[in-house]
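First, one chain by itself in structure tokens, the form predicted on its own.
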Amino acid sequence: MIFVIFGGTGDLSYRKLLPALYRMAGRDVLDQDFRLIAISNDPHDSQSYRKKVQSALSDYLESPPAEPEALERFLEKAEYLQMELDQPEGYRLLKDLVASCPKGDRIFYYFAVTPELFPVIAEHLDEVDLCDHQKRKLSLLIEKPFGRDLKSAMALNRKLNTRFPEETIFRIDHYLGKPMARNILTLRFANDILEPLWNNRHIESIQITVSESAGVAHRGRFYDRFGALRDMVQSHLLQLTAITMMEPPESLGSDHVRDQKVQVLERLSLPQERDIWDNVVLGQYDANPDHPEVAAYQEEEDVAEDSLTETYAALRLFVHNDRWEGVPVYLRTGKRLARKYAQIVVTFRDTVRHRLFGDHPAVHANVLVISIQPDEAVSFRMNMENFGLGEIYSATRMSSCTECLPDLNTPEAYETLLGEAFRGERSSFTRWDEVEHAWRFVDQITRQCEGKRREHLKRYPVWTDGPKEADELLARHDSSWVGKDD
């Protein structure tokens, strides 16, 4: 197998891909004849690139390489090719390098570059006969964002499909490789106590939060063209929504799972009130006097001084089907927030307690929290009497967490996803129709917001919980956000 990384000196490669491949090699997951070809325009040869890889492994692995022989075996498998990705000359050199690997009958191309380069690379690969699916088993792995809107995504998909059929494309959403995101299907469908309650008769609301404490860093030019809706809601948050709310699939086969996810995505809508701003809050992080060392968004490198790009988004939406009709789904995500975490909160309806406990102020609704990061845990909030103190009740958490198992060595998200791609397992990768319906929904929101964005974009100080208007969005419906430790 040959693994070709276009963008082999980028942040994604050093932080995620190379450490994942090294860990896989250490577990004997990779073929003995595995070869890595890294491509970039940075001035390296194979020897100097291997030193960069060694440094990256020391920096980004939780446990830096301790076995010199294992590290040396991995580094020997890496070759580096310096080339301009939009020039044909380098692709002829790549063809020669591939030909020097006599057992390279399987090639995985990883496009760790901007989407604008996807069709350019595919075209040049085709010109030098490196897209011939008759000669080799070829696969393409690509990162989000897949386009900037539905129109650009459709155009990009058409261009890629001329060289790579849909069944050879693995679209990566790394949240689908996180252990607790993957556990949602098991939690729902392997527990008879939950599935009968997983519907609008028993569930009052669902909240999905992806909170980031970091800013845009060196991604200002990219981020200012996308914003939170296109960068995070269209991918991570809608994928988590689909997995949480999908119908039971016929099997765990990739197409059965993705068929059910599509049915959720195509039934998404905002409430039909006349004003979009009744159900959408967009914000942008601003300076905070308590943290003067942190720049406001408009002061970030490569961000327009008058930018109206949102770094925060909160939505109230619904899924229109028999299972979920009437259950509000609240999504929120933002940068430069107080804490970094991702979680799904399922609040159950209060249907029983009135028989005995009336409106006792200490009795709360049952809540299931699925913590995706940084903790990986499931907790369930139940009402219990404080022992020996009479009729005083408290919310007790029943929890399961991976950090409680110190010997558990769970794979990183990219390690999991690469392993599945190598085995041809596709359920954790987004199919084109999933991308299409997610963009259709987000396009609807962005079109309705554009006219009054300047008026409605809310500023929030860095390292806070975001705009107060997001709290008011839920308060109008007698609800509130469930935070990290609530």
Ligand code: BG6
Second form
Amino acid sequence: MIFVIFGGTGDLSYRKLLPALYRMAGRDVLDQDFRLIAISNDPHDSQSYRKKVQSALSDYLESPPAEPEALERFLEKAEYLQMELDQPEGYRLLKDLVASCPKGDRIFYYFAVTPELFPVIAEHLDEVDLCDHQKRKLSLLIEKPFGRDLKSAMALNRKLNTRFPEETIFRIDHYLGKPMARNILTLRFANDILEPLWNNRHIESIQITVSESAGVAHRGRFYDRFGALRDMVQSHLLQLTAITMMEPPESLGSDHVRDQKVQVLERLSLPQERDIWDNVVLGQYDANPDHPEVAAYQEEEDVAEDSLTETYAALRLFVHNDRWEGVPVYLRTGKRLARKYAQIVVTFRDTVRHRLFGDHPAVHANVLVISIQPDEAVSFRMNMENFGLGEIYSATRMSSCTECLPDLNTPEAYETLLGEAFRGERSSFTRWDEVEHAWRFVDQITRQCEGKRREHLKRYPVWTDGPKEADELLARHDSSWVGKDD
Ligand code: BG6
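Switch from the form predicted on its own to the form predicted in complex with this ligand and print that structure.
Next comes the full complex, this chain leading.
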């Protein structure tokens, strides 16, 4: 197998892909004949690139490589090719390199570059006959963002499909590689007690929070064109929504799972009130006198001084089907918030509570919290009498915390996803129709917000909980956000 990374000297390669491949090599998951070809226009040869790989592994692996022979074996598999991605010459060299690999009958192309280059690379590969699906088994792995809106995503898809049919494309959403996001299917469908309750008769609301404490770092140029709705909601938050709310699939086979996710994504809508701002809050981080060392968004590198891009979004939406009609889904995500965590909160209705406790002020609705990061945990809040203290009730958590990740967004998600791609399993990769429906929904929102941002974008000080309007959004519906450890 040959694994070709376009963008082999980028952050993604050094931080995620190479550590993931190294760990897979250590677990003997990669073939003996595995070859890695890293491509970029940085001036390296294979020797100097291997040194870079070695230092990336020391920097980004949880425990740096301990066995020199294993490290050497891995590094020997790597070749480097310096080339301009938009020029034909380099592709001819790539073809020679591929031909020199003894068993190069299976190629994975990983496009770890900006999406504008995706069709350019595909076209050049085709010109040198490296896109021939008859001769070799070819797969294409690509990162989000897949387009910037529905129109650009469709155009990109059309261009890619001329060289790579849908069944050869693996679109990565790294949240689908996170252990607890993957666990949602098991939690829902391997536990008989949950399925009968998983509907609008028993569930009052669903909240999904992906909160980040980091800012945009060096990605200002990209981020300022995208913002939280396009960068996070269209992908990670809607994927989590789809898994949480989908119907039971016929099997765990990839098309059955993705068919059900699509059914959710195509039925998403904001309430049909005239004013979008009744259901959408957009915010942008601003300076905080308590943290003078942290820049406001508009002062970040490559961000426009008068930028109206949202770094925070909160939404109230619905999924229109028999199971979920009337259950509000609250999504929120933002950068430079007080804490980094991601969780799904399912609040059950308390209308069925036995009359004996009906009015008791200390008795609360049952809540199921699926914590995706930093800890991977499920906890269920139940009402109990405080032992030995008589009539005082407290919310008791029954929880299962498997482990607390020492580092967030660790290579494990990529390891899992690459492993699945190598085995040809596709359920953790987004199919085109999922992307399409997610964009359709996000486009509706961005379109309605356009032109009104100046007036409605809420500034929030860095390292706080975001705009207070997001709290008010829920308060108007007698609800409130459940924070981490609430
Ligand atoms: C990426 C977004 O997809 O996910 C980033 O482009 C974001 O803006 C990141 O920071 C968050 O991932 P994680 O795994 O750190 O929660």
